[in-house]
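So this first bit is one chain, no partners, the form predicted on its own, shown in structure tokens.
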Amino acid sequence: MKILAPETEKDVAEIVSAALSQNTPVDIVGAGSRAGLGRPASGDIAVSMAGLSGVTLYEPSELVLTAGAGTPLSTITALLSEQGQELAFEPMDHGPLFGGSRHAGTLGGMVAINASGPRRIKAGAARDHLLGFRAINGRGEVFQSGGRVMKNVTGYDMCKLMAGSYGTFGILSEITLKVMPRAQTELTLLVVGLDESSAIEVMTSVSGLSHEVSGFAHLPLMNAGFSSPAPADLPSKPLTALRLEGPEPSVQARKHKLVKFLADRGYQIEFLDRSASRSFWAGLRDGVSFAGTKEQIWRISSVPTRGAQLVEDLLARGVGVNAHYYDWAGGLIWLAVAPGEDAHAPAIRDVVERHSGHATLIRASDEVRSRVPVFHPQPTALAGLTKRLRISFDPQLILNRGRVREDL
């Protein structure tokens, strides 16, 4: 595959126009840290966005930042950290899961997959912080949407449309994001020894209280070969994690109330201080438990209260679940399954649909991801709408052709 390295937005538009004239599929490349997501690349040429890098605007007092799509996320996070700010949706770093290095992703790749982390239940995902963008569509035309502030719009909310489109509606060239102050401190309460149903009941109960918990996760005991993001000196038992963030006095006050609520139920509680807590949630977010393993990885979203039963039903169907854990109070389930030619997709998706959820195949070989629909199949009407939208931006389907669906 030939890799082209444009240095300007105009260069990108010219490459797309030339590819369009020859009906040549084009793959979009950032740092390559998320290349394993979606179906395998199928383009004849690749466009590296590394040349469109750099922060062009940052106003900490206005909580707004604009940068080129090829800007490394490590550059963004370092700059924000200097001002005590962050990307509140704490985007997942896919490097460890795919055997790459940490902190290698780009701003454009983050928006293209609509990345998020454990705080999504409170802060949303990338799309909820995307203020505006510039991009090049499949006709080689530069277009833009949004600006530097949130405001009401009519028609398409283009920011919501572009985030999570995996580059199939356009090649992002410039991105403007809302940034947020970073919490002064944080700590995590760990409830020790709960079974999965009890853990989900605790998480959903706490989510209805006024303690402003920003992370809810449950880690069953890990099988041999899998690691836990929790410190090694903790009891070797299942752990249910509840994160508190904010000013120190507020965190301590909420901690005492939450401890009383849990202690009244007779639960054993451990604590992670600020440093240990941040390390724990980063490891959970990035799937470090599955790094370096051979298993195929699924990401399942469902109703939080059904999470434990969903896993039980998968096991009853004979799905080879070798490890799993819960995020989003049970609404997100990460599964590591024994490798299979179909990645257990028929059984997994049948069970997931019975629980009103959807399942995405996150990690598998190129061969498997070519055969198995990576993203959960859409209902007929929605699939048709998706195709019409795609064609409106990219009539010949030259941008990341086949990345999300075989027919797109």
The other form holds:
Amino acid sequence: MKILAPETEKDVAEIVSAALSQNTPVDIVGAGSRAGLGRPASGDIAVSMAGLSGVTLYEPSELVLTAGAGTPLSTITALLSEQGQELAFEPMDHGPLFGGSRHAGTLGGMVAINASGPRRIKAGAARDHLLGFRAINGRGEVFQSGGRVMKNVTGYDMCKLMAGSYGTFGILSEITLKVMPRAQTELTLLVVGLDESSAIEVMTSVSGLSHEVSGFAHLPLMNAGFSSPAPADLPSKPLTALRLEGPEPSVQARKHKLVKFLADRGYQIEFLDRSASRSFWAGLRDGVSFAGTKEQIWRISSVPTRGAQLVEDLLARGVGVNAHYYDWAGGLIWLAVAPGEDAHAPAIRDVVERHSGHATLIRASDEVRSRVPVFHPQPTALAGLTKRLRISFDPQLILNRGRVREDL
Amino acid sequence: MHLSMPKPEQHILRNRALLIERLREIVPFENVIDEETELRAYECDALTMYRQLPLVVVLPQTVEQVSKVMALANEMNVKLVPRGAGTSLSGGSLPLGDGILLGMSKFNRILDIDYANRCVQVQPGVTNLAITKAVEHEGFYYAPDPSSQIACSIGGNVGENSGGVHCLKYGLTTNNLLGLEIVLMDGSILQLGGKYLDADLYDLIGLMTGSEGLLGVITEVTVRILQKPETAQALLLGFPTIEAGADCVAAIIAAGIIPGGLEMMDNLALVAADDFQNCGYPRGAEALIVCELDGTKSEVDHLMSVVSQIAKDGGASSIEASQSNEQRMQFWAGRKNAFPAVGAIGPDYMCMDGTIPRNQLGFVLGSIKKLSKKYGLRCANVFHAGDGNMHPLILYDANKEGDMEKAEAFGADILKLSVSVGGVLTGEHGVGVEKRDLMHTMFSETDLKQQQRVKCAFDPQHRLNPGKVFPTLHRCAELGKMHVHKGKLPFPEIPRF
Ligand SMILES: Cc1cc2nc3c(=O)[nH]c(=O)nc-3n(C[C@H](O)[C@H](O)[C@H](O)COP(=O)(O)OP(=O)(O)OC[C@H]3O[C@@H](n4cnc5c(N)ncnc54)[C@H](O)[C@@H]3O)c2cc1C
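Can I get the form predicted in complex with the partner chain as well, since the one above is the form predicted on its own?
Now the full complex is given, and it begins with the chain already shown.
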């Protein structure tokens, strides 16, 4: 495979036009940290976006930042943190999960997969923070949408389409994001020893209180070989984590109320201070528990209150679940299953559909990911619309051909 | 007023009787409105300067009926305009003389309230406020709160991606949706999302939101609801100049504070609001900020003192904190009724909706003042200061020869100005017909064609709400053409990269 390294948007457009005239599919590469996501790349040429890098606008008091799509995410985070700001959606770093290094991803990759993290329930995902972009579609045309302002309904909201399109609508060249002040402090309460359905109940009832919890996760006991993101000195029992963030006085006040609420119900509680809390949630977000293991990894988004039952049903169906945990108050389930030829896809998807939601195969060999649909199969009418949309940006399927679906 | 809409298609007008007959096979007789006197009620939305009688109005009651009506329209090649409550300020639900107006008012049921999963499933005709009313006894609310919330429908909110005074902190409609049921022009019914987060692949809910009825008809909406903050308190901050007010807004955000609401009004607007509502505004101030802080009691106490200090340092001429919930509501009453209040001194007004980078506020307001002199029309300014979304309200008299044309030209100048400083034409009211012909100031032909290709994926015959949003309609076949010349861009040239 030939790797091309354009330095300008115009270069990218020329590459696409040339590829188009030869009907040669082009794979889009940021830093390659998420190469394992989606179906395996199949193009004859790869375009490395690393050359389109650099921050062109950052105005902290306007909460806005513009940068080239190839800009390393680490550059952005460092810059923001100097001003006490951050990307509020806590984008997951896929490095650990795929056995790569941490902090390797680019801004473009982050948007293209619509990255998010535990704060998704409160602050949204990349889609909710993408204010504008420039991109090159599959016709070799440079187009843009959105802007640099917080509120904009001029024309279709193409930002939502670009976020999570895995490069199949266009090669992102420039990205404008909304940035947010970082919370002054944080701490995490851990309820010790709950079974899964009680944990879901606790998270549900806490989510109905006005304590503005910004992370709800439950970690059942992990089998040997899987490491918990929680500090090693904690009791080896299931942990239900609740995160509080904000100004110090507010966090303290909410902590007291939450402790009272939980203690009144007889729960045992542990605490993670600011730095322990930070690394706990980062580890949970990045799937560090699964790093270095052989299991196939699934990500299931479903109805929060159904989480525990869903996992029970998977076990009843004989799915070899070797480790799992819950985020988003039960709405997000990370699953590590014993490697199988079909990655247990039919059983997993059948169970997920019964509860409503979708299951994405995140980690499996290239061979498995080219056979088993990585994204949840859609009903016919929706699958048809998906295809028409894809073609509306890229009629010859030049960009990341086959990355999201065999026929796309 | 010059608004050119797509030419009425003769075959549609000729087939009106047959169309009405067939529509009555789908919905009950009285749900098809074809008498001129009754059609009048639908001739415009809240952009009242443009009026047009629809060909016929249909009021379906079930998704099956919507599907059949759309399939029929597709088959007979008839246009269709979806309408919620008709409060659009951009003419999004302006009828077409050769089009069915599909009124969604009978879709008025709340289907499911699920506190445990923090969401509510409703039919699109339910009003925005009704959702909050249905859940507030449990301490929940639906966050996006357009000033029109008593009247506007949630389907219309999705159509326009509406915002409100709380969207700086809690997001617009698009940030608060979980699921949609939509019907495409061919009659197919699609479920998007549900009670869970994230799309399975492409974010079609995100695309539908703000699509102004051009892509599909929304027949069900699942919104997220939030727990009411423990407490909320508001500050009224008066400033001797607009610039000082704008600087204060920037300073609050630079201090890392995202208030629940951060609104600003100029003197003309604040005096009009105070006359209208008697809300205790500092009438001598050139700029007034309403800043609401919410959260836990301790957090609000802390932030109230920080913001007051910032205001003091920024030269505020008056600082007043609400002492009760009633007083807080009184502070808001003026802001929330600013449009009718300005309407009362009008006699007519035109509301603009551009968003600008906040640091351009002083410059833009100065320029608006000059334009106001040039056109000889007054302009009151109300804005969502936190996010730079301005609502200049241009005052004119529709009964005065030439006044409306002047107002339109003034409005267009303001929008062009917004775009020239890095802003956009519309922050929350939509393009509709009102800003349609200004789309080229923001988008290139390539940008617009790409958006229209998206439309083609949903509605290849341009039957759904044509004449809105896009200045020129291109046939889908033409848009789909590829101009690839084999050999003209030979592959061997690539290696220089
Ligand atoms: C006094 C006043 C104050 C306002 N304040 C605000 C404000 O603070 N913030 C704000 O954002 N807006 C505001 N608006 C504008 C307006 O209320 C919003 O745009 C609102 O969302 C429109 O809702 P509606 O039900 O009236 O929709 P309509 O006006 O009927 O329709 C709006 C658009 O959505 C489409 N549509 C409607 N229903 C459907 C459906 N079921 N399926 C598909 N498409 C559909 C229509 O075709 C049209 O393009 C205000 C308006 C007024 C009159």
